[in-house]
Every structure is written in structure tokens, then in C-alpha cells.
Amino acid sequence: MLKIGPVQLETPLLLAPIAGYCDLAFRLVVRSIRGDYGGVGLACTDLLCPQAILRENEKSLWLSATNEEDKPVCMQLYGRHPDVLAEAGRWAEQHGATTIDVNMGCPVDKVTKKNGGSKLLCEPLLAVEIVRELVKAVNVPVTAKIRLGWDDKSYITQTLPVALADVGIAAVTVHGRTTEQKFKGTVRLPGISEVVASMAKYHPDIPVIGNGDVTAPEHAKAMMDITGCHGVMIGRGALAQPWIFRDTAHYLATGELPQPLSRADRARIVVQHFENLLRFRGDRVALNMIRQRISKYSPYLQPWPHLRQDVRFIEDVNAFRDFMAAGIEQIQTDEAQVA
């Protein structure tokens, strides 16, 4: 099984920290969905800007949020000035992060034109040092997120992933694509292969985790086969299927796909996801989040006709619920009529 430092993941599964999607509640929802094998190792916040934490604004601290149901939690922080980042490391450690991640992968403009996220790739002493001081900030495990390079140039996956180790760090996820492409193309698993090597050369005893395109379990197993990665980082493949990680920790010890889940079972996920919302962040919020985020679970609860179209005009709690209640009967009764 994965170890990352001294923690103890009970599957090699991850899941990402998907900027707008990672949030408590449905972080909870992908714990609860376990099978025999379990279900998600570790699950990771949304990633987090170190000053707005300091400051406790409203926004970071419902994207920091966590209780004692959602263990064990990584929270990524990005940035480029090591002394805020290790302070924001005191704080994130302080406030119950089981690990603390270092965005070194986020292609996306609005981090990378601020020299942080995958940026952080062209200043490899920069990424060092950041690392050298959280380590030394913090008594929790310190990882990174990285990508292969900038581009096709400018890869780093034989000396930057070493560098890291060398002062302190517990584990790096390599997402297989540079900054460049973005999420085109398809994940270049060589790039992880030769990350896994260089670390089994020199830091034998320091994780590499893969990620990238996986959508299935037979990914997930292809990636940890062909690479030599000793885990699996899962991003968009579980915003629409968080049950992935269920049906992927029974793959991996079995070799065979699990019973899959009943599409009755499956719309009681998205019900679930929707009282957690409600939990967390009220009547409001819950509306407009599950409006937005029934297009991802749609496709798995179908037939269903007319289900994102509905969904979009349901403006109050329990008509939400009494709809999805109804619907939930539905598919009851032509699951008993099939049967």
C-alpha cells in the first residue's frame, strides 16, 4: 500500500485538487462510496492561495474546510514566496491537513502569469527552496504536484522530482503532459516512467504517483503497470463517477470490475452530494452548485429524460429533493420491471 512519509493511505487512490469541484462536500461524498477493497486513499482541497488563508477570507476558508469525517487530507497551497508558503504550511497543519501538496502542475493562465503553479517548473531552485522551508515549517509530510515540463524542451522529469527529494520531500504526482498542452492531447506515460527511475535511483523510498486520462479502472491499473508508479492521482475522471475509486481499489486487488452500482444508487450520490452542500453552505449555494455539477452525474443516470433541463429550474430545496425523490421511484420501478 502507498505510504506517504509516516501516513499510512489505505489504497493507492487519490483524489485530485480540482480547482471549483474539491470542496468538504464532495470530498465526503467520494469517501463514503467504499466496496470490499475500500474506496479513496487520500482526498486533496481545492488548491489554495497561502495570503487569502492568512487572512481568513470567507472564500478560503469554506475551500479549507475539513472535519474529522474527511481523513486523510491533503491541502495544496500554490505560490512563489517560500516564507508565505511556509507559513501558510503552519496554518494549513494547524487547521487538520494531513499533508500539505505543493502546486508545481496548474497550467491554467491566471496562476502560472503570477509565477506560480506549473511556472514554477522554469525556476527549479525556486521550487526547491519553497520546499526546503515548508519541510521545515511543518511536522506533516510535504509533497508536489508537477508536470513534465513547460514543454516539449524543457522536460524536468529526471531533475527537478530528485532535487525535491533531496530536501524533503515525501512524494511527487507527476500529471504525464507539459504546461504547454494543457489537458490536450493524451497523458504521456513514458514522462511518469522516467520520473519513477530517476527517484528509484537516487530516493528509492519516496512515492511517485501518477496522473492524467484516467477515466476507468483499467486506466488507473495500465498507468501504475507501464510507469512503475506506486499510486494514482484521479482528477475529472470522478467528478462524474466519485464511485471510480470504489471500482478501481477492487480492480486493483482483483482484476476483475465489481457489481456495478444501480443507477437508483447512483442518483442517491447526487442526493447525498446535495444535503452535503446544504450542510456546508446553504440553500443558496446548494442550488446553484448541484445545477452546475448534474451535468457531470447526467450521463450515468440515464435514461432519464430531460434531467439537466429540469434541474435548472428547480429553485427551491425540497422541490429538489421531491424531484429527485420521484425520479429515484422511476428508476425503481423499471429496474423491477426489467428484473
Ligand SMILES: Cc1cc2nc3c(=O)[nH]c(=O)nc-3n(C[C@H](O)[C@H](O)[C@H](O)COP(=O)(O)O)c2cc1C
The other form holds:
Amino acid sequence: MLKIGPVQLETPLLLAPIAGYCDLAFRLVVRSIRGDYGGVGLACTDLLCPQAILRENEKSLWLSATNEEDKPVCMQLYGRHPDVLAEAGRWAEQHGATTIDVNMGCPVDKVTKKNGGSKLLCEPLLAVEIVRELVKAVNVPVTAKIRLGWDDKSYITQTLPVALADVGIAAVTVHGRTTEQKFKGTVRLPGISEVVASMAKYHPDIPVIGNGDVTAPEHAKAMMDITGCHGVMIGRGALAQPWIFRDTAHYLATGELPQPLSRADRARIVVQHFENLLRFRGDRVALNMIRQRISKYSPYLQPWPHLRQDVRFIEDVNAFRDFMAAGIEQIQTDEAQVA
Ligand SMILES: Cc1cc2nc3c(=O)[nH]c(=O)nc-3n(C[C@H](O)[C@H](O)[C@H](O)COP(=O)(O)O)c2cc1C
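Next, give the form predicted in complex with the ligand, keeping in mind that what was shown is the form predicted alone.
Complete assembly follows, chain above in first position.
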């Protein structure tokens, strides 16, 4: 079973950081969906700016917000200044991080122009220095999330992960695309295999987590079987189906898919997400956010005529609750008729 440093995970399945999506409200939704074989093993915050969390401005405080129900949690930092990252790492540890991840995979210009995110793949000495300083600064495991390289000509799969392990990284996650690819094309499993093989040779105790395009339990198993990776991180697939961890844990353990959640249960998950948003962010943000998120959930709630359009016009917390309650009642009536 997957272990990151001394931290034993219940399953080898991780929730990816997805800026703007994987906040405390959503992580608690994901954690609550468990089956006989568990659910998510580790959930990550979205990328955090070290300078902003050290200033403790309002936005960075809610981005990094966690609580006792949200365990184990990884906090992800980005940036290029080893001393600032080390200080932010100490802050993260004091504020509840179970593990700390360094973002070396973000392809977004705003981040790479400041030489953070996947720009670090082009500056391996700096990447190593950042990890070395962080490992010295904190008492929790430090991990890194990388891509295959900046472009097709500059794969770092056989060099950087090993160099990071030399200075104490506890696990590495590899998104099987290059920076230049951004999110285009499909995930390249041979690239993930290269990371697994080089780690197996020099640091056999350091797990490699594969990432990219997993939207069904079978994809996770195929990624593990083909590449030999020790765990799988799921991002976009979890936004639409937060139950994917429960289903995948079951599939990995038994080779069978579990009984799918009913449509009514999926709708109840949307309600739970909304209630979590209310709890942590208040009425206005909760309504705005659930309006955006409903488009992800919608395909899994169908048939529900005009769901996305109707939610757009709801302006009040109780109106949303009533709308969902009516929808769930309708689903139950439909299901009773089918049965
Ligand atoms: C909108 C969006 C935001 C993302 N934000 C982050 C981030 O904050 N940190 C990070 O390491 N990766 C981020 N990623 C990349 C994902 O964590 C993941 O590596 C990528 O989406 C591939 O996995 P998936 O196919 O399971 O989504 C983001 C991806 C998307 C689409």
C-alpha cells in the first residue's frame, strides 16, 4: 500500500490540485464518498503562492484552509525562491499539512514567467535546491509534481526525479505530458514508465504516482499495470465524479466495478457540496460556485431537463435547497417506476 515517507495512505488514490476547484468544501465531499475498500487516500490543496500565505491575505487563507476532517492533506506550493518556499513550508506544516508538494508542472504563463511551476523542469539545479531547503525546513514529507519535460526534446524523466530523491523527496507525481502540450493530446504512459524505472534503479523506496486522463477505474488500473506506478492521481475526472475514488478503490481491490451510486445519491452529493460551501464561504460565494460546478455534475444527473439553465437563475440559498429537494424527489419517483 502506498506510503509517502512515514504517512501510510489508505488507498493509492490521490486527488489532484486543480486551481479554483479543489478547496476544502470539495475535498470534504470527496473524502465522504467511501465504499468497502475506502476512497481517496490523499487530497491536495490547489497551488498556493508562498509569499501570499506568509502575508496571510484573505484569499490565500481560504485557499489553504483545512481542518481536522480534511486529513491527510497535501499543501502544494509554487515558486522559485528556496528560502521563501522553505518558510512557506514551515507555515504549511504549522497550519495542518500532512505533506507538502512543490509544483513543478504548472504550464500557465502567469506561473512559468516567474520561473515557477514547470519552468523548474528547465532549471534542475534550482529545483533540487528548493527541495533540499524544504526538506531541511519541515518535519513532514516533501513531494514534487512534475511533467515529462518542457517539450519533446527535453524529457527529464530519467534525471530530475532521481536528483530530487537524492535530496530527500518522499514521492514524485508525474503528469504524463510535456509543458508544451499543456492539456492537449493524450497522456504518455511510456514517459511515466521511464520515471518509475529510473526511481526503481536508484531509489526503490520512493513511490511514483502517475497522473493524466484517468476518468474511470479501468484507466487507473491500466496506468498502474502498464507503468508500474505505485499510485494514481486524479484531477478532472474527480470534478465530475467525486465518487471515482470509491469506485476505483473497489476495482483495484476486487477487479470488479461496484454497484454505481444511484442518481439520487449523486444529487445528494451536490447538495452536500453546496452545504460545505455555505459552511466555509458563505451564501454569495456558495451560490456562485455551485452554479459553476453544476455543469460538471450535470452529465451524471441526467435525465434532469434544464438543470444547468435553471440553476443559473437561482439567487437564494433556500431556493437552491428546494430546487435540489424537488429534483431528488422526482428522481426517486422515476426510479420507483423503473423498479
Ligand atoms: C483548471 C486546472 C487547474 C490546475 N491546477 C493545478 C494546480 O494548482 N497544481 C498542479 O500541480 N496541477 C494543476 N493542474 C493539473 C492537474 O493537477 C493534473 O495534473 C492534470 O489535470 C492532469 O490530470 P487529470 O487528467 O486527472 O486532470 C490543473 C489542471 C487544470 C485543468
